[in-house]
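The chain below stands alone, shown as structure tokens; this is the form predicted alone.
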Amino acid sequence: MVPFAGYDMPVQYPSGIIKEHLHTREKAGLFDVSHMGQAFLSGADPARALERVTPADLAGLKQGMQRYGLLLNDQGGIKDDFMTTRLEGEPALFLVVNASMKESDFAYIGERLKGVATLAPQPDRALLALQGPAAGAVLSRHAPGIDGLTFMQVVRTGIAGIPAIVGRTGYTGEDGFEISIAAKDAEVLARRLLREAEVMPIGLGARDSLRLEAGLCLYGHDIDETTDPVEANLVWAIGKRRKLEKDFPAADKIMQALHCGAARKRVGIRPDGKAPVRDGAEILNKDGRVIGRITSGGYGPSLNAPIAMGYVEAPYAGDGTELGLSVRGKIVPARVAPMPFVAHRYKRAI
């Protein structure tokens, strides 16, 4: 157990990080992510209001669907990444933000949307994530029909009689669900799911290695207020209409970077050998000049090899580019590699 974002969180359970990681890839893992920030945003048009602080197309978000968004500051830096849901038949939007940033996010959104929308944080809600190829079959035993959802669909339903907001989403690259429930119901539901033969409890260690294999950013490492959506390779999170209207924070600056190219890019990196390279390590070109640094790095249990991501000067961002990584005074050979390192297995609509 370790302190994390004001909570005591499990790094691993007795089975260990590697077993937890591989079990999630093979069957199903249960994560307690109740430290994340949940809130409802209400108003005359909360979607249009929220577009003041994000380049996501939220006005075009269909009922019963969820969308990934970036919360931007006035310079176009990423204050956080978050999820927005438009629940079927409900006027308010449902938001989920990162744990370490929730107080800052909620204050920023509340201030920027003052007079046009009202944010109501939900500290009494818990959040569980059931992830892995067996997640649909497991959850269907407690919520018949839930396996009919596809990636990014969200419903209000009951799980073993417990009221829940369930989305077919997650942050492991696997198929799975995130389940928002009243905090008082969290332990009962978690224990019921853990009684299923396919399910193991999973801690922060495997959560990190799973998302890294999936090429997904960790806020505070791979994205922060010093990075913008273009250099972070998150341009897909800018809606087509928003690109045309250019009515989001620092839109002109971001669109110029999109058209002219960013000075640096977030890339996947495969170090040679077996030793993992951690965040903060300098990235060098073939001449030994520093051209960037690692922002996330570790061992990929699914690949039995080290993997990393980081930022490099744009001319060195092409797949296959040879690099050197400075690790404890030694240079580890590496190369730029496409992400995700492990293919996503989301259940998409046909």
Second form
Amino acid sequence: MVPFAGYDMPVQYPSGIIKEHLHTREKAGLFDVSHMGQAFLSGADPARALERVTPADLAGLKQGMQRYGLLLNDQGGIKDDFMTTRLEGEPALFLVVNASMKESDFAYIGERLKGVATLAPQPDRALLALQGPAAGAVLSRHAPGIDGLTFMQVVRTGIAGIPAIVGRTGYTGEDGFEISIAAKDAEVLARRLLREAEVMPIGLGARDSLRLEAGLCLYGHDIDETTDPVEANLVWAIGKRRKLEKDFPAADKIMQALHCGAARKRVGIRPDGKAPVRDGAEILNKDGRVIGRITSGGYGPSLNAPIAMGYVEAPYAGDGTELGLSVRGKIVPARVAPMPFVAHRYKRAI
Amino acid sequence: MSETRFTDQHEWVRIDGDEGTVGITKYATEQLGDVVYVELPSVGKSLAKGAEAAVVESVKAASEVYAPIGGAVTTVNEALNADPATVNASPEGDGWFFKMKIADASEATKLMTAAAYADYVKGL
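Having gone through the form predicted alone, I am curious about the other one (the form predicted in complex with its partner chain); can you provide its structure?
Below, the chain from earlier opens the complete complex, with every other chain and molecule after it.
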């Protein structure tokens, strides 16, 4: 157990990170992510209101759907990344934000949306994630019909008789679900799902290696207030309509970066050899000049190889560019590589 | 007769005459989790007692391994390059890191015996 964002969290269960990781890709893993921040946002038009602090197209978010968003500060830096859901027939939006940022996010949103929308944090809600190719079959046993959901669809339904908000979403690159329930019901549901033959409990360690293989950002490492959406390669999180209306924080600056190109870019990196290269390692060009820094790095169990992501000066961001990584005073040869490192297997609508 | 001694940093050294074989303890591997890479010292390298001798990388993090006693590296366990998980499977057997020619045998007598180390770990 380790302290994480004010919670005691398991890095791994007895089977260990590699087994947990591979099991999630092969069958199904259950993650307790109740430390994440959940909230409802209500008001006359909460989607339009929330667009004050994010470039996501939330007004255009359809009922029963979830969307990824970036919470921006006035300089265009990323305060957090979060998910917004518009539940069928409900006026309030349902938000999920990062654990380490929830207090700061909620304060920021509350202040910026004062008078137009009201944020109601839900500290008594828990969040479980069931991820992996068997997740649909497993969850169907407790919620018939749930396997009909496609990627990013969300419903209110019962699971084993427990009222839940269930979304076909996750943070592993695999098909799967995130299940929001009352905290008092969490243990019962977790134990029920763990009784299924395909399901193994998964700790923070494998959560990190799974998301890194999937090329997904970890807030505080790969994105933070010093990175903007363009250099973070998250331009897809800016809605088409928002680009035209330019009414999000630092829109002019971000649109200019979008047109002129950012000075640095977040890229995937494959180090040669076996040694993992960690967060903070310097990235060098062939002449030995420092051109960037690793922001996430480790070992990818599905690839049996080290993988990393980091920021490099824009001319070095092309796939296949040869780089050097500084590890304990030695230079490890590496290459810019496309992400995700392991293909996503979401169940997309056809 | 060989004797194995232990450090409070969870290294072990098995002493056979003037040869020392060094590795990390089962307790260490349990703390580290799955080992994915071991950076071994160069053969011939002279290590003082307590000097950084190797690096063991688990999925979680990198950890230094220190020389339990002083000496010169004579052999490294190349098998760990191909299969670093041997460290988890057999930390005090096939998962050894390197062998050294012991410089000063008296240094070993200051390290913990197996029984003392077992007590030490119990107290952690």
